[in-house]
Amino acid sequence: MVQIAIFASGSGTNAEKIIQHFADVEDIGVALVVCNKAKAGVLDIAERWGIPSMLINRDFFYGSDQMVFELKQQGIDFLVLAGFLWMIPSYLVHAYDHKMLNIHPALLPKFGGKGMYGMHVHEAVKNAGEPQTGITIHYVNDQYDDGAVVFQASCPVEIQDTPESIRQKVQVLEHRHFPEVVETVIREKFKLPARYF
């Protein structure tokens, strides 16, 4: 069984879609939710699904490489960032090299980098007059939104769209594609038999 840890900072809608997706999968499962905000909705989701959660602070995350020890202790094989807003430290990138995926709510390399998260991204897309936006799922390296792209999906941006309506369109793409892309990558990486959705 390949064990996933999901890192999230917010409401956890993507985390929940991934948890749901793997709930009945025999050889891959979500074993841990890691969060950096005590009141984040993702912690309630973890509790509802009976998945252990771990609340971390900056000193713990950046002050040593204890995080790797904790993840290995719990048998975690693969990391998924689902709205996790902290930069991943180099020690963790190296420990899970090409075994960590992030989702970004735009078509990278556009609208990526420091400060580009959540509504900031959708506002920037709107202000730039972009004809389309979408999602990018990519491996994590030690730069913001810079790892190798695994998958992209796009949607049109209409004249009448607001940052909020853009967010809603992008979220539809996130929920549709992220769980399946995570599964596909894990099956290739760990040489698991294919499963048809």
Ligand code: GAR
Given for the second form:
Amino acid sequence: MVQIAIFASGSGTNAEKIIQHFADVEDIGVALVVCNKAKAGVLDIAERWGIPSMLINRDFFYGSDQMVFELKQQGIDFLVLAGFLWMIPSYLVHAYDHKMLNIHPALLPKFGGKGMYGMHVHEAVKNAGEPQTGITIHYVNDQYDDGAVVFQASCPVEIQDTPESIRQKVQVLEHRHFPEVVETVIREKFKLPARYF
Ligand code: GAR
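Go ahead and give the structure of the form predicted together with this ligand, now that the form predicted on its own is out.
Below: every chain and molecule of the assembly, starting with the one above.
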């Protein structure tokens, strides 16, 4: 069984889609939710699905490499960042080199980097008058939104779109594609037999 830890900071709608997706999969599962905000909705989601969660603070995450020990002890093979808003420290990037995916709510390399998260991204897309936006799923390295791209999907931005309506379109793409892309990458990496969606 390949075990995933999902890292999230917010409401956790993507985390829930991933948890749900793997709930009936025999050889891959979500074993842990890691969160840096005590009131984040993702913690309620983890509880509802009976998945252990771990609340981390800055000292723990950046002050030592204890996190790797915790993850390894819990048998975590693969990390998925689903709206996790802290930079991943290099010790963790190296411990899970090419075994950590992030989702970004825009078409990188546009609208990425520090401060570009959540609604800030959709506001910037609207202000720039972009004809399209979308999602990018990429490996994580020690720069914000900089690792190798695995998957992108796009949607049009119409003149009447607002940052909120852009967010909704992008979220549809995230929920549709993220769980399947995570599964495809894990099956290739861990040489698991293909499963047809
Ligand atoms: C998602 O749109 C994700 O792409 C974004 O945070 C949102 C989390 O939503 N991530 C970033 O902006 C990272 N730079 P969720 O909590 O409902 O899954």
